[in-house]
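Below, in structure tokens: the form predicted alone, a single chain.
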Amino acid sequence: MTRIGIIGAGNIGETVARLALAAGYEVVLSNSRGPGSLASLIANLGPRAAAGTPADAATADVVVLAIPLGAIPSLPADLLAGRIVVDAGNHYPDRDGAIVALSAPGATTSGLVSDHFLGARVVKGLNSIVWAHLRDLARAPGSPERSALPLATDDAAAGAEVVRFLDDLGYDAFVYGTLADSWRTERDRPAYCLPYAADPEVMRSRQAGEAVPPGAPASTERVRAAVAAAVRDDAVTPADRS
């Protein structure tokens, strides 16, 4: 696995697009604006990085989605047919808007990029940590201070090797579940962006708009901890969007 695609250039997706340049990959970004609209960014980023299409990106060993999940149903069902896709999205009424599918009882939304993309292979990952803290928490192997990342999917396959790419990136990672349990880290519940942060109060507190706070180690221990805590009927306060 040599290249990584990248589906939305935001600051989840310019932020794996570093770790991933800095790990040795090479990286196709593109976003809904066209490949020139990357031009100064891919400048930034180097000879490794290049701008292109959805569909240029849907060509790399592993692809990174990374847009609003209102912008899914924009792109089209096989482009990520049989392809590994790391879905980092989450469903912000604020933005996406109400979201009919949702829902029904035991809906997820990588159930939703599941359903859409035809034979994609969908692993529910880089949603539950804020780009901040994904790009200050990254740490070498065997570092004491190595934070972990969870996944759910339904392809046992498609996990391990993106656990193989979160490890390039610094970070542990593991599976906790299918699709069907990715609720788990969604939005609001307790391991999404909290784990991550030196003051969970304060994070949780945070606004749209405002400065990420300072983040600080999460080990796997305690990241599993976070998962195995949610519930569905849980009463949700505000928190970060990653």
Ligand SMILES: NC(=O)c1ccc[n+]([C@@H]2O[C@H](COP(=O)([O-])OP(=O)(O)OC[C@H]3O[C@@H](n4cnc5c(N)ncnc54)[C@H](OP(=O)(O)O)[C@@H]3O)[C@@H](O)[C@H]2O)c1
Second form
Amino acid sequence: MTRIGIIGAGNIGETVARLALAAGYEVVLSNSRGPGSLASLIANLGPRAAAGTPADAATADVVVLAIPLGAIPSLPADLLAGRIVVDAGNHYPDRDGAIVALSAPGATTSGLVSDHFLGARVVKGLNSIVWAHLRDLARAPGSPERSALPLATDDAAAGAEVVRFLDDLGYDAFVYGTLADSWRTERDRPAYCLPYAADPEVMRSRQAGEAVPPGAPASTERVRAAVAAAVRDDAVTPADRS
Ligand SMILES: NC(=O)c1ccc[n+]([C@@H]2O[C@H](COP(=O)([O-])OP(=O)(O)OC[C@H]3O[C@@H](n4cnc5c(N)ncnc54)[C@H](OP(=O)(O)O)[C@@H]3O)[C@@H](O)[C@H]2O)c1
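Shown: the form predicted alone; wanted: the form predicted in complex with this ligand:
Expanding to the full complex; the earlier chain stays at the top.
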């Protein structure tokens, strides 16, 4: 894999682009306003970066989806068929609006993405670390300061490919479950952004628009424990239904 497509060129999309370029990948970045609006960013990123449409980005080996959740329905349902898609999205009602489907028992944001993009090989990931920590905590393989990123997917081969990609970017990634389990790393869960903060309490009380407080490495053991500690009130298991 040498070429990454990124749909969304904001905080998270640009950060992933910079890490991927540093790791030797080619990157195609896209947004809603068209390639022309990305000219200065692309010039800054260098010759292995290109601007395109979401359809251009969708031709890459791995596609990172880094747009507001509320924008997902505006993209064509067949855009990502057959593609490995890293779904970095989170639900922020103030930004995305209320999404009725998310109030169904057991619903997840990655389930919405998977339902919308027919045939996409969705891997939930990159959603549970704030962009500045993703930028700052990347480390070479073997570094004692390496951080870990959690992934969830129904597609083991896609998960393995994304683990390799994130390893190249500077992270020890691991798959903790399926898309149905991905609520464990959604907003307000213990694994959501807090493990990477030097002071989790400062991170927890951060308001929108405030500077990102300093980050600190988070080991696989620590992130796994945070994922396992999540509790969901509305989860419906097969046993509950019987
Ligand atoms: N910020 C973080 O630290 C962080 C960390 C992890 C996950 N996330 C999640 O990642 C997603 C993106 O967050 P962000 O902070 O990077 O947002 P952002 O800075 O606001 O950037 C959003 C990007 O999405 C593009 N976009 C919006 N609608 C689009 C559409 N219909 N088609 C193509 N591109 C579209 C925007 O392009 P235009 O400007 O041209 O509209 C922009 O480039 C959100 O779900 C967020 O919760 C964010």
